[in-house]
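In structure tokens, the next block holds one chain alone, the form predicted on its own.
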Amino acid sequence: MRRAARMVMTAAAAAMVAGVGFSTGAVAAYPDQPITYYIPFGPGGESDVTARFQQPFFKQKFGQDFIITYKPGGGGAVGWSQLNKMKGDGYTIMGTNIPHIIIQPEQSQIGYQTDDLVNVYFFHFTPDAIVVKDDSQFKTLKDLVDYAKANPGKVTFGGSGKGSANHLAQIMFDEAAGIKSTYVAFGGTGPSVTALLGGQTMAQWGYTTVPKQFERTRLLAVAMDQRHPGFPDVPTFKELGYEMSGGTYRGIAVPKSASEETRKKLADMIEAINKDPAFIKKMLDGGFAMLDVKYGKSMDDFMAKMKTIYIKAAKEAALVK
């Protein structure tokens, strides 16, 4: 009888240990397979570039690959409208962009609302900047503003798309500087730079990444609170008297069905990459600016602030009602 009791107790204890071991192992094992990282644009853009920057760091820290997959269309809308139909098991993530995810749902019915997207982390932004050719007549921002005031509408700015960060920056700067310029929308940063270099436009509303990728270009000013470490000689708009700071903000979202545990775990993982000194150096060397906005109250506050800023700008530009 005692022997049978001991056998039962031993079996129960073994089951408890096995149960604890399985539970701990299951948590510790995540991720135990590659994670599919959807980019809602084509290859080669800043969203793709920064995902590829993250890729080796994720592998190094967590032992699994990011499988970068493209789902372009509608300026990102095709991908974002499909995100919540995907599995929320922690193995599917998608890049998100501001102001795109704020402006698009205000313009039309495109299959998603801003608040439908569960952003777990915003990790960087590409600061807006005025870009000119290296031999441009505009040596300083003052040169450009003075010319624009004397010649209303004659300064042509190229930029990536309508209702984009570039377009909104042009609108906000025209108002701040008291000028009238002409915005010409192109299909991306690359075509916009090509137009600039070919003399089709006089300047570009681009990003701090442009001179890192394209020769014969230089910056007149950057939309940051402090000078970019990669361009210590280029002033900020704020230094020159214009309250402008921002650009295109990039983050990572998960399907709405993802659990709180999954959301927080992924946020922790991206944060670990974002705070790695080697990753920070890679980003800054590429002309990007760092950002650390994590899932939770910080994310809620950040999104509320961005919605206020960009919806106001879009209404002033008659891009939304």
Partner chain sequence: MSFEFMWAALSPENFLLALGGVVAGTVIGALPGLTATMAIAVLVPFTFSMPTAAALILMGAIYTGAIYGGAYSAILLNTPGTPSAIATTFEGYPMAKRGDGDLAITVACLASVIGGMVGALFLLGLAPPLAEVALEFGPTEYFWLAMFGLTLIASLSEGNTLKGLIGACFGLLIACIGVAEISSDVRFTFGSNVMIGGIETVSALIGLYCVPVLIDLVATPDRHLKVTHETRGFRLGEATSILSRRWVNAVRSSVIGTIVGILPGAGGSIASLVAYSEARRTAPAGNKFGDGDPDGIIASEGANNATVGGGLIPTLVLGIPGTPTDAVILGALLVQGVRTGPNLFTEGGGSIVYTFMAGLFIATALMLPAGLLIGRYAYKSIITIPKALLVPSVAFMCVIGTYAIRNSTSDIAIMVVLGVIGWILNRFGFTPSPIVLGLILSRIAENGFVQGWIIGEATGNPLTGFFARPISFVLILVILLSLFYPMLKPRLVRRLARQEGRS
Contents of the next structure:
Amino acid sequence: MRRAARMVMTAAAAAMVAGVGFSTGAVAAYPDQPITYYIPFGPGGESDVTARFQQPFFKQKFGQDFIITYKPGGGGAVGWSQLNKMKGDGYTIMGTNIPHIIIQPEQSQIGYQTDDLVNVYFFHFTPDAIVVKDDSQFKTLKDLVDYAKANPGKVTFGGSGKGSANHLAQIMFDEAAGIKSTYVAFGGTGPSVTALLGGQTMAQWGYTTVPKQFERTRLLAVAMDQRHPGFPDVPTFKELGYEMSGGTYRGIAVPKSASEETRKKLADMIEAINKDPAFIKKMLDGGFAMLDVKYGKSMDDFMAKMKTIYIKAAKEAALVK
Amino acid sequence: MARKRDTAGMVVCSLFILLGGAALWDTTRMLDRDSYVYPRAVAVLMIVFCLMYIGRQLLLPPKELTESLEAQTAQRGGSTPRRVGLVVTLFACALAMPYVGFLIAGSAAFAVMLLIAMYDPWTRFRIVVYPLVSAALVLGFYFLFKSAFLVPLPTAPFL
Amino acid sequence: MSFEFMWAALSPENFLLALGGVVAGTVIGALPGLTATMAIAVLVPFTFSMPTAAALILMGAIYTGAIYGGAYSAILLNTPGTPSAIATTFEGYPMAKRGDGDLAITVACLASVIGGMVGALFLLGLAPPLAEVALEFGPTEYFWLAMFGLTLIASLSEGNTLKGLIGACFGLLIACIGVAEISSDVRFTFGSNVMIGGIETVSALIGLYCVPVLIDLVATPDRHLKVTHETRGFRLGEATSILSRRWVNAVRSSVIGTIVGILPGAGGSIASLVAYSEARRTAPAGNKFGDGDPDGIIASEGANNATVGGGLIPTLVLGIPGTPTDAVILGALLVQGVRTGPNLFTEGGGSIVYTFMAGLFIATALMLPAGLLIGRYAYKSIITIPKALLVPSVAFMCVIGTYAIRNSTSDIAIMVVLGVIGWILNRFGFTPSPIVLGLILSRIAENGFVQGWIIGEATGNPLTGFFARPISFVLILVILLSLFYPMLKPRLVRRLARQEGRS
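What would you give as the form predicted in complex with its partner chain, now that the form predicted on its own is on the page?
Then the entire complex follows, led off by the chain already shown.
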């Protein structure tokens, strides 16, 4: 009975896969059971929310569920250090974050190396942005830079823990603008926004997602090549003369033992979700920015580029040796 | 209760001092002030409190041992082999789980613990009913977590 | 708000969802290791295909039920089913030991309903202004809040404060194991990868509270709990009269729970600990605190259920989750496309939120019959199951629950090791409660201290930040009061007695 039901489902899934235009080869049945999607953090963060965004689209396109499972600890390191011990049958995937997976192994013996992780797709990023309270004295980025130049060290930026994209952005911007500011690390975006709203810190190195989620916040500038469609009035750092573009990049990785076939197939599926206009709209409305880096040469190039940028910044901050 | 010095307490305090020392030593390799200030402060406090306790026991005249109710309610006596057996079973279950999977490790541990906790004679009724109830409990929890809460319980690599 | 929202919440489907949610939540909360956060996270994909209000009602009902359910295992097994129920073990387990487990459960149920109602009332009536409280608490205030939590050691380890302090330091220290939240440094792992994730609170609770009970349970053929009487039903009358005598405590604890619930990063465990220590401090002479006083249960359960409503205040007004469970609810709202903010509470934009809050009231009210019935069943099964089945069942629950928190087998091993350490330390007079207190408060204390210091350095003098801010100042006063009040109390009583003798 169970088996019959499963066969029907498999057939349906296969039909659906064929329907969206995938080659129906020997592994056409994949996926024929739910996929466990590990988030190496607790619930409620950006990694969780974007996985939740993907969940219904995956179900709709490929007929199977994403089972979102949390494996928090060590700022993600617990999950990533165990990924390669998991089954590489394509039914276990895990979210990965840059710069975390680049900085952590450089900092200490943490149980994995950056190159151990098989990333199949980077599907979005949250661009760095300077966030202030809506009634802040800083109306523009220039106000903030002028204040910081007049009062070295007095501008306090909240943000996630040390070595996070927020922290590295603060280091890079201090250098680009020739200012000295104080970085106050918090346990995540939520606590650092709370401190910003409570007036404990003057500004925050956050993401473009912050004003979409939290009341009473606005952006001074965003670290993107072009303005974010959700914030047409907020300038980019580049427009204002600072070479800043980046943020936290989020992707999906599989255990090393996954076959080449599985890796490609999975990348194709994530790409299909990423190209869906309804998905894109949902992501942009949430303040996220789309990204398409697929398994293969483009992935290798992307990782190499990211490594150069972030390790340089981390060295300048004496975060790594 | 006898009037005597709390020797065991002093031994435990000495162990805590060693632990505090190890913690302090580990903080010496940390470069960032934010990482070491707090644990150092706590470790130093712990060592100071331990030294105070030992000092008080050695210097002040021994007084009646007063222990909190929580400690008093902890049972004294009883079967040590059974206690050790339970702990060893639980620990072995944790270690074996990644290799044999949750169901095997869990059921084996359940059975062993049932034997350890068995004080009543094995009547014919119990021989039939206990294994049945155990199986129902183990499988019930297994499927509750696996299917209802979608927890990826470890599976044996060979299954 | 108008009554139409109440009607929407009372639709048969929503009513059934609230009832089902409360029952499921209570069972989930009672199982150590299964938390409301996990249950709601599992539920999120199902809510995509539900109307938003119905999904919210279901989540709220599960949440409320789970916070109450934690009391069962706290009372009957000395193991908090959820961290919020830690303080319930202090008086609940001694009560169960002496044969009053049924009374303890009924008291817990009544107190939870009161707490839940008070929290929901604040959410309904005063959410936007109260959300500002969350913002007034900066790093230094969190530091002092943690210090205030630690003063509870003084009353928890009466007669041996030094041992309590040593235990607390041990807890504070082992909480540092793993990757530090602020500096991202790896601490105290001594090169091992097992400990990189640190010690997870729930597995530590299970280890320190439940494993010692199991170890002693298996050592003797005695019954787990004393049964001194034939079943007396719910003992509802007795419980009601206790509550009507101690209503001040119930209300005060619920208010404390609401306010601590509003603070993001504090949560139910701290709320119930603070309420417990206040109840203990202000208890009338001749109280049985430490030996099974129902007042302690009223405080703890009233406070932790009030955090449900309290925690939703910053979640819905500011988008800042008050507790981890609120973070999941907020995530589900985001996916559903509901924009949080003060306008949710104004007429027009807020129908969903008001239906949700009405649902929360209904769920809290339903907790009374559901909780009493499930509680009676839980009590009966714990006292009637033969030991040979009770021990492996509870141990099995501990193992699977510990695993499920982070899907980690290492956590099971850590849980067992902590259990053995806790059992040994307890034999030598180092009780587990100060250790647990340290473990829970460590991160708040450290983050508050380090952040407060850095901000202070940037803006001038770090010390002014710690001592000269109004809330910090009040907290310091409260800390001093709770430290020295026990010393002053006997003197005050004596002086009063002398004056009375003279007059």
